[in-house]
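Consider the single chain below, provided in C-alpha cells and representing the form predicted alone.
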Amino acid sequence: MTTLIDRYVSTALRRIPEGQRADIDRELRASIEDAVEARVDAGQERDAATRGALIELGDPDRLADRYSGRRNYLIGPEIYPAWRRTMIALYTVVLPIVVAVTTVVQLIDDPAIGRVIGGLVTSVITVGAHLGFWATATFALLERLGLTDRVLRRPWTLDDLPEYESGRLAHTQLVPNVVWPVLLIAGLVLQQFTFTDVPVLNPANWSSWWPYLIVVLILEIAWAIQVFRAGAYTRAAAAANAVLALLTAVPVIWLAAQDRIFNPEFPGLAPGSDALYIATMVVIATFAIATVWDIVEITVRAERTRRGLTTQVPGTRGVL
C-alpha cells in the first residue's frame, strides 16, 4: 500500500526528467522525513506531522518545476517590457496598415459592400491573431533558449526616457486646429469656382449642406482659438469639440451614403460606377475614423489636464 509520502513523491517526479528522478527522489524523501521528524519531536502525531509537512511543501508540480529549473511563465519579467512595447507597435502600426492595404485590394477586386465589410472584419481577426501569437511565441522561444541577453536586452541609457508635454496648449497645437478648417473651406469653395469647369462636389448642395459645413468649420476655428486663449483642454472644451466633430462628420457621411456628395456630371464619377463607389467609401472611412480619433484624443487630453498629468510626446520612447 502506498503511503501519503509515496503518492506525493510520485506526483512530483512525473514532471522531472528521467535522468534526475533517482537523485531527486532521495533528496525529496529525506527532506520530507526531516520535516516530519521535526514535527513529531515538537509533539505532533506522526500522521498529522506527515500531512503538515506535505502541506508546507506545497503543490508537488510547482515543487518539481523548482527542482528541474523549469520556468513557470511564458514571458518572464526581464523581457516583459520589450514584449509589451512590441505588441503595442504591432497593434497600433502594423495591424492598421495591413488591414488598410487588404481593404483597398478588396475594394479594387470586388467593391460589393458586404464583401468589403466581411474582408475587413476577417483581416482584423486573422492578422491580429497571427501578430499576437507569433510575436509571443518568438519571445517565449528566445527566453527558453537563453538568447534574450544577446538578442533583446541592451544597456539602458537616458536616451530611452520619453519626453512629456504639459497640459498647457502650445502654439503648435493651435496652428493645425485653425489651418485644417481653413483649407477645407478654401477647397470647398475653390473646387466650385476655379479648379475645373465641372466641380467635383455636388453643386446642388450649395443651397443647403455646403454653406452649413462652412459655418460649422468656422465654429471649429472659433473653438480652437477660444481653447488656446483658455490655455488648456477642459471637459467643456472636449464636449464642444465632440459636438462640432459630429456636426461635421454625420452630414458628410450621410450625404456620401446617399450618393449626394460628388457631382454626378464629373468625369469618372457617374452613378453606379466603381470609381464613385470607391471615392464614397474613402470619404466615409476617412471622416468616421478621423472623427472618432479627434473626439477620443481631445477627451483624453482634457482628462489628463484635469488630473494634472503630462502627456507623452509621440515617438520619444526607446523601442527596447
Contents of the next structure:
Amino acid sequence: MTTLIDRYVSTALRRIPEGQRADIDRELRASIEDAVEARVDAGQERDAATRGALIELGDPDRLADRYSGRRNYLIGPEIYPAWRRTMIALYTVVLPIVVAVTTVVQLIDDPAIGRVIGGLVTSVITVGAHLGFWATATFALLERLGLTDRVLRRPWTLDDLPEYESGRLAHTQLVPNVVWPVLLIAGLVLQQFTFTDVPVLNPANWSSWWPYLIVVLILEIAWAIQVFRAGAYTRAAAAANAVLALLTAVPVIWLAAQDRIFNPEFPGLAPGSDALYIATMVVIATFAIATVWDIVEITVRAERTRRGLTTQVPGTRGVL
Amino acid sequence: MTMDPTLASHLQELRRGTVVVASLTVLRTPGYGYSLLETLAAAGFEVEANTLYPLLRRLEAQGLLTSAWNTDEARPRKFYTTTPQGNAVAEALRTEWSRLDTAINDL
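Next up, the form predicted together with its partner chain, please; the one we just looked at was the form predicted alone.
After this comes the whole thing, all chains and molecules, with the earlier chain placed first.
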C-alpha cells in the first residue's frame, strides 16, 4: 500500500537525476516525518498532519526543480537581449528577403495569381516558424550548456549605440533622392542611342511612355530638391512622394505585364521566350517592392518628424 | 501595512541571501533539515521547507557544508555542518551586511 508520503516522494523523485534519488528520498522522507511529528505533537490527527505537512511543502515538481537547480525558463535574462535583437533582425530583414526571393521564383515558375498568393502565405508561415523555432532553440541550448558567457557576452561598447538624425534632413538624404532618377533617365536615354545597336527597351514607347517617365523622374528630382530646401519631410512631401512613386511604378508594371516594356527585336528577348518572362518578372517585382518600401519609409519619416522624434540612421548599429 | 505584490517582491529580493548567512551560522552546530527550519522560523527568518532543503544540498555541493547520516536514533537524519570555508563565506557575508546597514543609515 502506498501512503500519501510515498506518492509525494515518488512524484518529486521522478524529476530528479538518478544518481541523487536515493539520498534525496531518505532525506525528504525524514524531513516530512519530522514535520508530521511536530504537527501531531501540537495535537493534530496524523492524517491531517500528513496532509498539512505535504501541502506546506508544496508542488513536488517545483520542489524537484529546486533540488536539481533546473532552470524554469527557456531564455534567461542574461541572453534575453541578444535573443530579442536576433529575433528582430530575423523577422525584419531575413524573413522579408527570403519571402521576396521565393515569391519571385514562384512568379517565374507559375504566375497564376492564386498559387503566388498561396505560396507567399505558406512561405511567410513556414519560414517564420522555422526562423523563430531554430533561433530560440539555439539560444535555449546555449543557456543550458552554459556557453553564453563564452559565446554571446561580447562586451557592449559605445560603438553599439545606433546613430540618430533629427527630423532635419542631412545632406546624405539629398544624394540618393537625386541620383536614382538621374541614373534611370540616363539609362533610358543611353540604351536607346549608345549602348547597343538594338535598344533593350521597346522603342515604340518613345512616342508615349518613355518621355512620360522622363518627365515624372524630373519631377522626382524637383521633389528631392524642394524637400532638401524645406529641410524636413512633411506630410505634404510624403504625399507628393507617394504620388510620384505610383506615377512611376504603375505604368512600368502595367507595360511589363503587357509585354510592352522590352524591345521584341532585342536578341534573346523574343516574345514568348523564357528570358523575356524572367526579365519581366524581375522588373515587376523590383518596382513593386521598391515603391512600397519608398512610400512606407518616407511616410514613417514624415510622421516621426511631425511628432518631433528622431530616426535611426540606416546601417548604424543597434539592429544586431 | 498592505502587502501589495510590488512590496512583496521587493521584500523577497531583499531577504534572499539572508537565509544562506543564517543557515551557515546556525549549522556551526550540526543540525538536520527540519531542526534548522524550526530554528530559523523561531529566529524570525521567513523561509519555506521547499526552498531550504534544496538550498542545503546546494551549499553542500559548493563545499560550504558537509553532511553525514546519523542512524543512532529511531529515525535516520542527515546532519549538516558548516565547513571552515562555509564559515569564512558566512563571515564575509556578515561583514558586507554590516557595511550595507551602516551605509543605509548614513544615507
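Heads up, when I say rigid core I mean the largest set of C-alphas that superpose within 1.5 Å between the two forms. Positions refer to the first chain, counted from 1. Everything numeric here is computed off the predicted structure, so don't read it as measured data.
- Relative to the superposed core, V99 undergoes a Cα shift of 2 Å or more between the two forms.
- Annotation for D25: C-alpha shift of 2 angstroms or more between the two forms, rigid core superposed.
- After superposition on the rigid core, the Cα atom of A137 is displaced by 2 Å or more between the two forms.
- Taking the core as reference, the C-alpha deviation of I125 between the two forms is 2.4 Å.
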